[in-house]
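In the form predicted on its own, a lone chain appears below as structure tokens.
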Amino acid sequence: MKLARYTAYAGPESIVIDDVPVPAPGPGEVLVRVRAAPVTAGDARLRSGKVPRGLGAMLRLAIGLRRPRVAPGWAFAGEVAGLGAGVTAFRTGDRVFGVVGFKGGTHREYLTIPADGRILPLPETLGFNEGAAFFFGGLTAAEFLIDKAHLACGEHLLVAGATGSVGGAAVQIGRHLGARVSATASPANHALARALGAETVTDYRDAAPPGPFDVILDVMGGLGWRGAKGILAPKGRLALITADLPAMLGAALLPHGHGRRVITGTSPETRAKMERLVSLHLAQGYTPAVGQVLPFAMLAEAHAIAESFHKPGNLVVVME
């Protein structure tokens, strides 16, 4: 089978491709052939070691100091390939999609992974390509809107940068839970975002949109508080996705008045905030909106496209 590995903390160029056996699965596994599987930007920034302000030394003492010692890919759907000693959960030829996490391993044409870990049957309403991007963002959307903000029926949510995973997700997350929302992104993608669900799209290079607003979810970090604290509610709810590490201190020591808040923080990747995540989709409330699609061959061409932080949609690559 394929396998895709990181070289070095460089450019994409340090990904390779190679040949290794397919692996069986042990007591309790599941093997799975990988139909599909995203390329995000935290896949980007473990491969480069490029990380928000203050967090590369943490970086390279948790995965590595001279090259990533993680594996490419957090996300995958597929089919059950193979079943180990003791599993009944699933069926050979069973449609699944799933979470391996932060070390890694789904850019490869077969994986093993534990019956009962994050691994869930593919419902009918999705394709593979879709499977593949549906965690990524949604997850992070639902823990920040949900868990984090506790954004509520007829408030006001701002998506800064809503087009990509994560925004994309938060808007239709935000419009299901009976939210105003509006966004930010660049012009080519307004389009996208009014179909995700925004009621107006400004441009993210523009002066920050008039708010007030009571929950601003900023992906990127472009707004942070100073771009926010101008077009914030009173016991407004600022949630910063990418946050360095000044940003982190702040929102945890620095009082910001008016029962204002900044919210960092990572999102659990849960069996339990997998289905949870599974429940918005079957009631309509978020579906993963797929941009480009790459044959798994041009696995260093999508890492490209994913650093450049301006991907409409989630970027997939296919096994052929």
Ligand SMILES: NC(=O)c1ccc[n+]([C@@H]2O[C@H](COP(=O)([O-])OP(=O)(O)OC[C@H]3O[C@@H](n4cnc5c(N)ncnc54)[C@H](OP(=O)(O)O)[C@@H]3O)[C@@H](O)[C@H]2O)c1
Second form
Amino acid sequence: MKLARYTAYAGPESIVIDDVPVPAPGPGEVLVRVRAAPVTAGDARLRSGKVPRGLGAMLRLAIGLRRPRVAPGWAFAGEVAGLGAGVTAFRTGDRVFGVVGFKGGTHREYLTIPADGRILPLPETLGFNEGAAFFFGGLTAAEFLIDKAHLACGEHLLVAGATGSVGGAAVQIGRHLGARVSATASPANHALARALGAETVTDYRDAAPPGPFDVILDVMGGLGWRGAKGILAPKGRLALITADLPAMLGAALLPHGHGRRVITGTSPETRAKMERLVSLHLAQGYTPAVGQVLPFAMLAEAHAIAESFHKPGNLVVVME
Ligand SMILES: NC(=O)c1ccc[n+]([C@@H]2O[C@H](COP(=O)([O-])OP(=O)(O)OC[C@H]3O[C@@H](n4cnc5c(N)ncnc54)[C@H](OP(=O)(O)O)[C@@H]3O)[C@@H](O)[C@H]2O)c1
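How about the form predicted in complex with the ligand, since we already have the form predicted on its own?
Starting with the chain above, the whole complex follows.
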């Protein structure tokens, strides 16, 4: 089978695709034939080592000083191709999707994963490409809107950067929770932002839309506290999905006045959170937008697109 690996903190051309034997599932494991996998902003950051200011040393301590000692690929959708001893929850041929997380290993034709781990049946309402695209932005948006910002019905939400993986999920989930959703996007993506559920859309290069907003989800951190404070309502929450070290420290240490909060952090990729996102989908609250779909052989090109931070929806590679 074909399997991708990173060779250095470098450009997309540093990705190598090897031929290796198909692994055998161990006891309690499922062998998955991967049909599609997302190529995310996170993949691009792990491969390049380019993370927000002040976080580079932490990244290298966590995943490798000289090269990324993680495998490419964060999530997958595919079919069960084999079962290890003792597995009863799945059958060969089942459509499944799941997450392996930042240690990676889905940019390959087959993978093994514990049957009681982060693997779920793929709902009939989702194809493999949507299944691949499902978790990255969706888990992040749900975590920040529901668990961290406690977005309530009737509140006014601004999603700044509304048409990529995280923003596209946030617009949909915000609408589903009963919020009034405003969005910013580049002009080419205004129609997509509206289709996802935004009531008003403006260009993020223009002046910020007039608030006040109860929750602002700042996807690329382009507004920051400085750009958001004038349009954030009393008791408002600013969620910085992308935050550098000074922004993280400011969020934790500085007073923001009028009961307002700045939220940073990551989102846990637990099976329970994955199941909640599936429930949101089944309640018609979230279906990931799939943008470009490329063959696995074009993984390097996919990384170059992901690294732009301007992709519409989610980018997926397919193993044919
Ligand atoms: N904290 C966490 O746990 C967490 C989890 C996932 C991702 N992230 C981070 O979140 C960021 C976004 O990830 P993603 O997967 O959603 O990326 P993406 O799919 O590439 O989407 C990026 C979005 O940001 C918009 N954008 C680009 N530059 C902007 C700017 N200067 N001001 C406002 N909007 C801008 C783009 O709009 P146009 O295309 O219209 O230009 C696009 O909608 C990345 O930095 C990623 O590392 C953090």
